[in-house]
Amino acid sequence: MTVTVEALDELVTALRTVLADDQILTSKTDRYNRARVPAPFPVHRWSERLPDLAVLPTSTEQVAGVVRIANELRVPVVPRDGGTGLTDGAVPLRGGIVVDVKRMNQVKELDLENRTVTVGTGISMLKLNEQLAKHDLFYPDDPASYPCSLVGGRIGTSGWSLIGSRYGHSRDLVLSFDHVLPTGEVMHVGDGIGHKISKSSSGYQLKHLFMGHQGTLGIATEATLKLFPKPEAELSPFWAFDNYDDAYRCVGALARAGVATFAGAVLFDEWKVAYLRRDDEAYIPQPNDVRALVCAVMYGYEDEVRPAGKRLFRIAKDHGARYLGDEISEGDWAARHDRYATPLHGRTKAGQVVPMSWHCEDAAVNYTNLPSVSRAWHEIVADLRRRTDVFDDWGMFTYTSGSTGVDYLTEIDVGIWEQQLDDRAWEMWVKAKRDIAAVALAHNGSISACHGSCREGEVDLVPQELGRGFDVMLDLKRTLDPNNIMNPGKYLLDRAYETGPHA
């Protein structure tokens, strides 16, 4: 708790002017349940990351009221949507109020003519698509956490989609949204000021400023999204390879082929295949001689997906691929969301099975640099593993980011035995994360293509990556959040208040 009992009483009294009693949660259980995210953090320091209370607003007006009160009383505010983020955006580092938007989950308007839907940001992609399916439409934002991540979280992180090569990622699919600023003011951001406009040349493109800020610039409350026809056909062939190099060349050729229905490709390296075979309960059994895997995914109408698939099959065969068959292919692709919720365990160096949590470090890397980055990242994790049993290398995924294959989201997955984390092991992990980020920058990549980069370790290199742009971030933060109430402690933005007239 970071506010005194007296101050907490004053805060609750003020919040009762905009919320009902059952929308204000102060119990220990409610606060603990909204304090952490799936990515491991030092459990022995969990109590340092508790909010003072949580609130459950049901409207933009209520969110604005909560933020306005917090700004007046100088209390930190942390937005929380699905809580599935992997870079601690929803973790309260300074206590304060967690604003849980899950009750803001209604479909406000479905516009069948303009192919848009307007929703509360507390709705998940799964629940939204269940409603859209009645109209043969779908919203193609497809993270690994698809069943439980919410639209608001996708905006706050500028999320990445598994089928983004065909449909785009969150930043492309969100047309506009209502946004509560750190002062409690409400603004609508989109291209221009339109609610359903996809392209405007009027003024600055503020929509992108308010996407991916990890809750440091306010809270999105209602969003208008692009819709697409629900695909009539899906083709997701999995191909096996004897070695990584052939698989790497194949995935590049698939992405460069220019097939219109191509929605994405995934490359599993040898470490990943070994881990899946060893410990992943969602894994579909495959032959023992498989050393690397490639999956390509196509969506569209039946009469366009099947012919396009033939082209990709020819490309894969030319690169030495072996098709694993319809049953394995369809099963593995269908299991892509399950892995997010699968109970996880890893192995010590002696082979003992122990409970582990999943952590992944991601980066945006050009295709030509993928092999070099892969080698460097595995060596960093191997060094950790040589020194302690707390960490286990769970291999790497590489996903196309765009339809041309210019760059890829590449992530290394690390199992962490959280019960064994202490200050020493945590410091080793933080340094490793910093080293992993440094490798991405040394290869002219970005620290993160998907999850953000505001955790200990990688966040230290954000000023290096952005250069003068980081100073602009500080200027914007200080201007829009003069009292530093929105998610303080993230992205090194406290530096905005260390110098200048506001210090």
The other form holds:
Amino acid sequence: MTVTVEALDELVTALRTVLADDQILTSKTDRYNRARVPAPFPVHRWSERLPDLAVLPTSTEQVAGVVRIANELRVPVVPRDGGTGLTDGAVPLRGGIVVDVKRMNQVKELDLENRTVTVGTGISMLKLNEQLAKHDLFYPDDPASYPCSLVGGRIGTSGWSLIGSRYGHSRDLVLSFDHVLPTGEVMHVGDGIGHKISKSSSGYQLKHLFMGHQGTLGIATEATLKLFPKPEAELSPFWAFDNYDDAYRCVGALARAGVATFAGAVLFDEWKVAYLRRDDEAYIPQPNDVRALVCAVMYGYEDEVRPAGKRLFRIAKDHGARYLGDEISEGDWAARHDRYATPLHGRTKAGQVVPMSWHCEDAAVNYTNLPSVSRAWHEIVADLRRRTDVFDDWGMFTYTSGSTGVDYLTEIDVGIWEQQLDDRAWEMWVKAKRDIAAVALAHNGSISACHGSCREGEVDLVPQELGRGFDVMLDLKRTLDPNNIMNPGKYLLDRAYETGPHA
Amino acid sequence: MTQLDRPPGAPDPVSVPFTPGMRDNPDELAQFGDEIARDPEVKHDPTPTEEFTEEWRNASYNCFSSGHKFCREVCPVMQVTRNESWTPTAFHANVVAMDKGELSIEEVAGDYVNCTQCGACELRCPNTLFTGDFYRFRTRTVDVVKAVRAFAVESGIHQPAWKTWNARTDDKTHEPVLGEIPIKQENVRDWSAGLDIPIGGESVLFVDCEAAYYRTSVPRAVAQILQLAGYEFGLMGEQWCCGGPAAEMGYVDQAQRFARHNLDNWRSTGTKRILVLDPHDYISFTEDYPKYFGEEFDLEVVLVVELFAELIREGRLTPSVPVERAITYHDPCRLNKRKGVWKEPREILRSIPGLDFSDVDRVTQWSYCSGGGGGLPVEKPELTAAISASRLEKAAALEVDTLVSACPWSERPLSAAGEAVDIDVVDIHELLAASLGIEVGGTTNGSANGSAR
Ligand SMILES: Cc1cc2nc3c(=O)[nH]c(=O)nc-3n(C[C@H](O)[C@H](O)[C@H](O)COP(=O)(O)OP(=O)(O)OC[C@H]3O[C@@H](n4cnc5c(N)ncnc54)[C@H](O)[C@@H]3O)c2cc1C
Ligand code: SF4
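Next block: the form predicted together with the partner chain, after the form predicted on its own:
The complete assembly is shown below, putting the previous chain first.
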């Protein structure tokens, strides 16, 4: 609790001037359930991260009103949307107000001619696409969290889409948005001021600044998104390999082929295959000589996807691939979201099944560095495992990030037996995360390609990754948020307010 | 081979990929000492909360540890409230917090009202979908909600309207519909006036309280269709509420007492088969009663919607009077989501001439609900109304004039919402009866009970 009882009363009284009673939630369960995202955390320390209250605004004006009050009263504000972020962005570190934007989930305008849709940022991509389907359109931001993450959180994290090699990622797909600054002023962010402009050259390019800041620079309330024709055909071949090296070379060749309908390629390494093998009945039944898997995905019209598929099949074959068949390919790609979500595979080294949470460290790494980053990351996790069964190695994915295959979203999935996560285990883990981030940097990568990097551990290395750029971040933060009310404690931005070299 | 060959220089088996638990793994794997992991502490003198969370800890933890909330957008309460405290995952997280001593049953009980027990979350949950119950870790949100509600009642924490409702039900042995309608044992068969149905026998038609007292056109339609097909059946000697609603609200003792009465009554009339028209009863008889009575419950439970589809298939019923309506079908949650019954109602509808049927597939309907279940309308009628309104909005988009349901409990809130968009809500059995040329009688709004409309 950062706010005293009297101050809380004053705050609630002030909030009642902009919100109705049922939009202000103060009960313990309301607060506990907004102090939680899927990323594991020692649950014995849950109470350290509670907000003082949560609000459920329904309009930009209400959000602005709440932020203005918070700024006046110097109360922290934490934007929260789906609450599926994996770096704890939506979890309060200093109490205060959680601004939960889920009630802002309306489709405000559908422009069929310019191919845009304007939505409240509390809408999910799944629900939006249900509505767009009637017009044969779709919004192709497709993270593995597609059924649960929401547009505002995609903006807050500048997320990464599984089919981004064809359609681009959140930052490319969000054209513009209304945004409440930390002072409560409202601005429009985007190329130009016309809401639906995809490229302008006037002024500084502020869109990038206001995406991926993890709620430290304000709250996006209404967004205009770019739409595409709903793909007529989807081809997603899965191929098996008897060794990692061939699979790795195959992925690179697929990505470099320059096929226009190519939406992405994924490489599952030996650890991932060993992990999937735990539940053959639920996943791909793999013969023992399968050591690595590759999936390529194409989206488009039937008559463009089919010949393109032939080309990719040829490339795969040349690299020693064995096609796993239509049924596995289609089923597995259809399950692409749920696949991330089953926590049942936590096992001790001896094989005992225990409930474990899924943690995923992600980085952006160039193609040429993937093998050595993978080796180093697995060794970091192996070292944890040697010491305790609290950690389990669930293997790695690498996904193409762009159409040319220059760099890859690289992630290692670690099972964490959160019920056993005491302070000692947590320390071990934080150190491991720092080491994992350091490996990415040592390979000229970025600490994060999609989730952000504001959690204990990796966040320590952000100044190192950004260099002089980190000081610019501090300058911007101080200017835009003079009282440090927006999601304080994240991204080491408190340094902006310390006396010393940065003050 | 599950253990990849250890390359020269690799220090130990942990440094190469392996699949834990496989028989051919090296013994070394099981022999690493552990710095942290310990067996959970066994409490010797557990508090009621500790006893409760001991039972549910791992089940709830499995959801907590995924925490992704794939379930969220299909949850009917969430759809209208957008309040994260009332999502399936919050119901599990609260149990974890109780286990950690962070929250108490007093603090959480009220939140658990906000669930219609429709089961959509379970269908959408990867923990349920993918693994069956291989590790006995399946996420069963409906059971968790029921268990917490029961624990609340056991701890003396009541929701005001539920408490009154259950007290009155206990008093009258039936759902206490208020107003003019006499809710008494003498009136439980009023709906069947003039149909000349015997008492008891091998097959007994069980009529849920809502249909028996309020929407009497439904059991009348069912009874007359059975008679037309020459299917022999009787009514119960002394029919009490099935106990399902009490069980859902946490009043476990009452639910079991009612169940015991009904079972004894069936025994006394030599009943071997129960015909059920209400999906909620179907859940009680196929899930709750077997749990209460085990082997002792050896009766056959027949869902009449399934029976009618079969009779039509066999040519024993032939709908022939055209019904000129533009309809869509509402999949009742307890049939579609909880029991996987979705084909037969459609079969029946397709057999009725004259209907212009705009179907919505059953998977899409996972996110539809009337809001009428799980005790929600008793404690939070405004939420039920909002959920029904959202259901009718979806029907209105199909430009139909009629929404057909197969669940009497959904029909009251759906009808109310239907008025706003000018859509009639009709029961599938009634519709079938009409096409069979039956003059049904009865009421759809609890007014003049038992007689013609
Ligand atoms: C199973 C699973 C799979 C995942 N797969 C992917 C994936 O493939 N790609 C990917 O990118 N991510 C993935 N994620 C991570 C997560 O879904 C994304 O980070 C997502 O963008 C978060 O969205 P959210 O709506 O849940 O946001 P939240 O978790 O609520 O918030 C995320 C951050 O954004 C801020 N924020 C929220 N709303 C706003 C707003 N309106 N304005 C400004 N800031 C805001 C928050 O303060 C927080 O810092 C996955 C997560 C899970 C659980
Ligand atoms: S109920 Fe299932 S889908 Fe929902 S959060 Fe829990 S595990 Fe995920």
